[in-house]
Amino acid sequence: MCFSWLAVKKMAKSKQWSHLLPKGSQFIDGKLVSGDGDTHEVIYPATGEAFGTVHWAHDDEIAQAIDAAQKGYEIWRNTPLAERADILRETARLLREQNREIAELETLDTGKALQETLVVDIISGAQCLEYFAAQGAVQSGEQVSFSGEAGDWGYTRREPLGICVGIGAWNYPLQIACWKSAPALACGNAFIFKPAELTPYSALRLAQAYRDAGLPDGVFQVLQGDGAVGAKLVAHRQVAKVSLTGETATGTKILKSAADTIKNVTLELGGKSPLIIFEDADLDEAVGGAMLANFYSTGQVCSNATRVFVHEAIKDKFINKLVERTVALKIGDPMDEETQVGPLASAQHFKKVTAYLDDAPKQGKLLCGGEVPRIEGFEGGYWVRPMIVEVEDDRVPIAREEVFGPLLTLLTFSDEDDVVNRANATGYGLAAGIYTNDLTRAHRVIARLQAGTCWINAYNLTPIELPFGGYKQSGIGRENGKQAMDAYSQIKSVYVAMGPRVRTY
């Protein structure tokens, strides 16, 4: 038998990272199975070659998954809460043991650079799963006295949900898993996660960490696939919970189909979220806020500010500053810790993206990027340079339209309630933030700004203690902090009555 050269290379690299792959496809019952569904290939976004297969989920294993969530859920919430709190406390501990492989595993699936998941992808879902271990550990209601001399009394119980799901986006797999599943885990309930169809694998390697942490079987499953396997899941009707990160048309009939069986619902969707940078910021934080609120994970963050509205004053020195280190980026190998632009997720993204670039220069003043490099070894991948397009009209397709790429689309302003009534117009509200030296003018534009998660002077910063999530078509309820207790438990309300009841019939 003859191989071709560049036959061989692909065996070659596909063997470099088989020992990062988990050995099967979906994780029910608290094994991983290797199924014999629809197969999917998954791609490596540095180079558009197959590393590994994952088999989708079919109608049996949705049924199997359901009922030992089942199964799992009535373990799970009468296990003692600081049993709860050690299980999730454990699985962050491996985790962080894990953290360079499984780090590894996520830039495969994204393409995203190492240098980002070794630091963000999995230490961020083990702060997460730390930060509800606390919050489960310490659950309770209230307790109030009512007048009168028989002394009655009631009280309030937080009770779990039931079944719950989480749909994951591609760009943050680990992380948005954890952030699904460990608020609802804390508070008692199984839960049943779909990951994207491009990025499949580190979810399964998250439910190993559970199983091997002493979580309960069926308490927390992982079933592949597409839209559809998700569309099942949502109309199940023992599920009683789905929580999504992902476009703001796919949340849209989310929501339609829960209507069906009043499922409790939480929606992380889309932005094109505004960034001000008034006359007297600290230029050179302004200039790396931009970038970081731009450029991070290639532009793939629903948070970003694609818009950056920059004063009058300090344009031209601004723009100076930024495409001199927007330049200087480092674009190439994501398995190389010094890389700090990696690849587009994957064929289709990047025909979507790479249609803004080519346009964008007939929209406004091309300041630099938006080529398509070639890369040593890489050739197939999906690379793109990081772009910056100077508009004037607010109104054009890169100004108000979700690229989710690497394009940073400037525009400037002289008045603050101009560029706030700007700011403003559009129907997203998940992110905004500010840079500017004036505390007063900071609070007063922040209140009027219409986004759910704000900086001042910081961008894309998303600690586990503050609430995420935003207004108007980003979303609905959040994610994290003390809030993400609420939206994975019900409250039920208990009288008590001390005395014989004085008789009305």
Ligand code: NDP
Contents of the next structure:
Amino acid sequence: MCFSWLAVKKMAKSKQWSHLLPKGSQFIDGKLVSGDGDTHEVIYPATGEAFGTVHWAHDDEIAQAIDAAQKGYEIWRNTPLAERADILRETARLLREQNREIAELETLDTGKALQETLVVDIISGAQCLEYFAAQGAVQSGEQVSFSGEAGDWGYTRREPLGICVGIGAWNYPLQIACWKSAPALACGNAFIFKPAELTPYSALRLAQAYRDAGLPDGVFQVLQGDGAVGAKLVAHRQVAKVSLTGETATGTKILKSAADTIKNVTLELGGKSPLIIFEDADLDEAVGGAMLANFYSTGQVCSNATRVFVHEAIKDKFINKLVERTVALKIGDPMDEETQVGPLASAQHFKKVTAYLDDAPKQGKLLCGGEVPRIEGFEGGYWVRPMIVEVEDDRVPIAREEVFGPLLTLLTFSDEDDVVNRANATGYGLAAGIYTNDLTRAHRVIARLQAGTCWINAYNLTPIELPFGGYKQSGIGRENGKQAMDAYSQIKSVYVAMGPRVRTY
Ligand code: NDP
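Return the form predicted together with this ligand of this protein as a structure block, the form predicted on its own having already been given.
Full complex below, order starting with the chain above.
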């Protein structure tokens, strides 16, 4: 088969995706709106070619969305809990039914291998909707007794906040939209989502699914745009809460802006997480965990453990297995279900990550990878091969800074106290993991790690039932689990007098 024939075949194939694209840019007041704001191309990271265009929301559209959200909120907050739960469950059913189509769209937007988006991105969104349908249906306040006069007592009501805004990153667009909107809607809020500018489409598919499931108009809306659109939503007086997934620097800006109107804020930010592999670990499991923690989604996962600390006693064996399995990873056409590694998400991100990869061999010993491969038929894409570098000094940039690409930094240790201190020596605190078969050591070490989300003998598994979020500069608040219901509701305390007061006035 000659190359030019292949290239023609790939180009023809990329044109086949137009049926997946929603016919509009914003989703306002129950309708897809084509929009007339600035036009921006949407790029398939595997080819570097545009496969769609969206209009960014302008000020009138933001105002329309806020008005519609206010109206929708008045209806939704008074909708019976069981009815709300039915709508969330039906949305989940629709997402599952459309899994392949939305997964393909997600792969086009992000470049992530279809092998991943087919089993994780949309399915985890559906699981989230199902979980919060159940949580929302049983939410309640408390009856409170106290030693008041004449048997007075109190109770609490869990009430929604109002209009909530979600601002997403580009690595898990649909999952992020679900993690934020499902608990918000379960609590009776209205929700406006701004996707990352690189990945605008799947949130529109979610909006269509909510609408088709019976969600009242205005309760879930999507506005496209860059950070400036996000900033306008954050500053808006009628917005009660903002939840961001993004970089720590963006979190700082949002927190500052939200302070002006005393908004409730949840921040899911960056990380530089540690994975500690003790000498008694199951080696094959630990190697698999380290790979998952660095190369899944081409290394573009916030909770990734990019600092892998391996005990001296098993270092050589660990490295041999790790390198052997890493070089065998299949990189290429993201729509081929055999492919394990897709491209990076954008030209700009490629520039940032390759700058780190180019410099990495000067900071440690290169064990494998880091090249920019030429993939036939995908020459314009943003490809890098997963890289492993052994580092002796924890202070070098690749061991300290968030690269957000497939770069595993390997460090060694021989003492438990020392490795815990080194693992904690970062301003981030999103996640951490350990591999050991020593039961007491596992729990002892986890208790000492400064991270909000931890794993023992596993990595990067995020069931919806467990809260997710960071310590230190990795964030504020939690998504998922019952805690997310607290993040999207407020408690009203009610004092009930059972008889006349003793007159003091
Ligand atoms: P950014 O912080 O650049 O962007 C996140 C979102 O915020 C985007 O929608 C962006 O718009 C928007 N935004 C940017 N500036 C502002 C502003 N001033 N006001 C309001 N909104 C703004 O992050 P990335 O999209 O580059 O995502 C990568 C980062 O996200 C990494 O640091 C990663 O660790 C983190 N992340 C954290 C996760 C977690 O759960 N803790 C999960 C996934 C990623 P635009 O796209 O137009 O720039």
